[in-house]
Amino acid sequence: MSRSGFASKSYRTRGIVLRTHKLGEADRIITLLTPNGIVRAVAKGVRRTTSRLGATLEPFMEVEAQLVMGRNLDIVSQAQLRHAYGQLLVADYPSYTVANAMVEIAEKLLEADSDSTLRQYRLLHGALALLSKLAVEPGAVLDSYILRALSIAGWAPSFTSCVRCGKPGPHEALHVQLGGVVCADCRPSGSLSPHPVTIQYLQALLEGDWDAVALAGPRARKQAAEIVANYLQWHLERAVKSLRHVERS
């Protein structure tokens, strides 16, 4: 291939890693998300101990990458590490799980939705950035971040007013595939009952309003979590698997 002729087929962007899979005897295929999309490319070599790209395309990792575009599957022929958030999950297993269950759901939102691609991109990052910190409980940054993608892709859930009628609230039933609160006049069946401390933390992390998240209680944090949890796979129609692994504290 000429110099030209292999400019013109190579780009180079960014990429948080998604997920790995092993090919061959060396190489693997990786899954980027990047702000223009989702690119599976195969990172060939990087399984042997002599590969300097190895430890830099592992889950987790966002990386300015240059690839190749190929027939079926994209080639990785650099990467850069931009910021290591792999290296500091993988030693932390509750934060490990919450991080596998964020970016199968931003790999699920993606294939129904492409639109919001760069808003959910911004959304992750930031999400594996708080994350990797380890100064917010990994369940609490999981479930901001579900109700926040969900927001993205276009079922943002109301937790402040009434969402069949819109009166403000607070209210006291919820209805998990409305999508948020009810008022008395407009309660269907099959509504919940949580505790209004439960709504105030749902709303909370709608918001990301950290301060708030971190006042609540065992009760509240179990309640919201089966609601989102729910409220998830209502609109995904399908189950996240990696959820079942997540620890809860």
The other form holds:
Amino acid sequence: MSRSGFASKSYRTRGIVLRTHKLGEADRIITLLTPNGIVRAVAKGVRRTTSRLGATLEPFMEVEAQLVMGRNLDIVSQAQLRHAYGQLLVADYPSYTVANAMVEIAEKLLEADSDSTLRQYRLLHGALALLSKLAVEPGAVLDSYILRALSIAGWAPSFTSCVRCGKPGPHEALHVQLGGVVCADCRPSGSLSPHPVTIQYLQALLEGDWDAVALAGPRARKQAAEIVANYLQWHLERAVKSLRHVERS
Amino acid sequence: MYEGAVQELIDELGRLPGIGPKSAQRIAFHILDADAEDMTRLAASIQLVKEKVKFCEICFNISEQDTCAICRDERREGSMICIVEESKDVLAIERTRAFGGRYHVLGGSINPLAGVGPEQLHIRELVTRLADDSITELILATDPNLEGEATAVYLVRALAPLGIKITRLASGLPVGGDLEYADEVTLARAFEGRRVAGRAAAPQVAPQLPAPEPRTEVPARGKPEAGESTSDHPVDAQTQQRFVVPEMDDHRSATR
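Return one more block: the form predicted together with its partner chain, after the form predicted on its own shown previously.
Below is the entire complex, every chain and molecule, led by the chain shown above.
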């Protein structure tokens, strides 16, 4: 134990800022995704133009923060920027909308399950980094992120072998609620019959095979996006508000 | 719990921003103790505000008439429109006395997490306003935070085809501070928006007046050329290079 009570109650962590809420006159509540879980902390005076922390504690930034434990909320005492993804993402409007959807999904997933925090952190970090490079179409990054975040949370879909009997594919029918493709024998009512290319595209998204993803046409992308959104909705059981505002090319 | 009217007042006061149950109780008892005339005046002014104040039909600033005082003022420059998020921002800019044009209040900023998209803002009305040929410049004065920045980027993309000059407020170092304490993002922005302070020795003997402040147009970002991922700012390119970004592929094994 440290001799000073104050020092023992402060800790240092890195984290990605998921969202911010206004608090009082000039403060903000920062929702920080750290490798150990979600932390909500108060950043004092960041809305003033003289604040040094303001630009650092914006959404999507990866920061190294010093926090002091409080009774309800921790307090951010210092923060240093590690990666300024926010500045890069905001320059491209579709990327900005996608990043918003990703952080909302990350927050919702981790509220329910805190075992896989480190893996979710790495996945979100990787996704934001990729998005900020503008190398891949933002919509594809989002769909890939959703599929992989759900996989980490324990809802891994299968687009190769039948989700019921395990018969190796390729199969033609896809059942969203069951979580992937189904063979002709298992096919329940309510299954979809997407284009075979769409199923290959979904598999590429799940694996992060960006070369294969880049080859897909607009129809496969649209169809896949609908399937992914339904799959997310089915498991999350709550609406993701920002998904409606995502701009796809 | 107090009886009827007092408890009702406490509950109502408690719904105001920044007022908790204890403060609500204190204010309620202050109202009970205070002069009846003063409190009637307070009640009347609340009522009056709700009855009379509405949004200006042109710029969506708060106003007591159909159009606000700024839109009615003939002496103001009609060719410049300053786009702000809230009516409070109009007041902040008016206090500087540096701007003599008109305003357009968007009513917020694009924030998908709060369910606010471009459709919820007064952007359509702005486009209608721009049909007027006398407007030559739009000044984007949204907040210098991420949401405000995203709104500005969206507006530039949506309004650039109209062919009107669009400028963005400068952002950079606060006056009276030390450079070493400036945060990276602000300092980088200060570099982006640097302006000419002096030129290489000119042949003239007479001392030159300082060069006119260059008004840099916000480049239409968001549409990078094929294969080009960085924006046209040298600083951006540098910062991007400096980042050692983890690949998403690193975690591919996680899903298998």
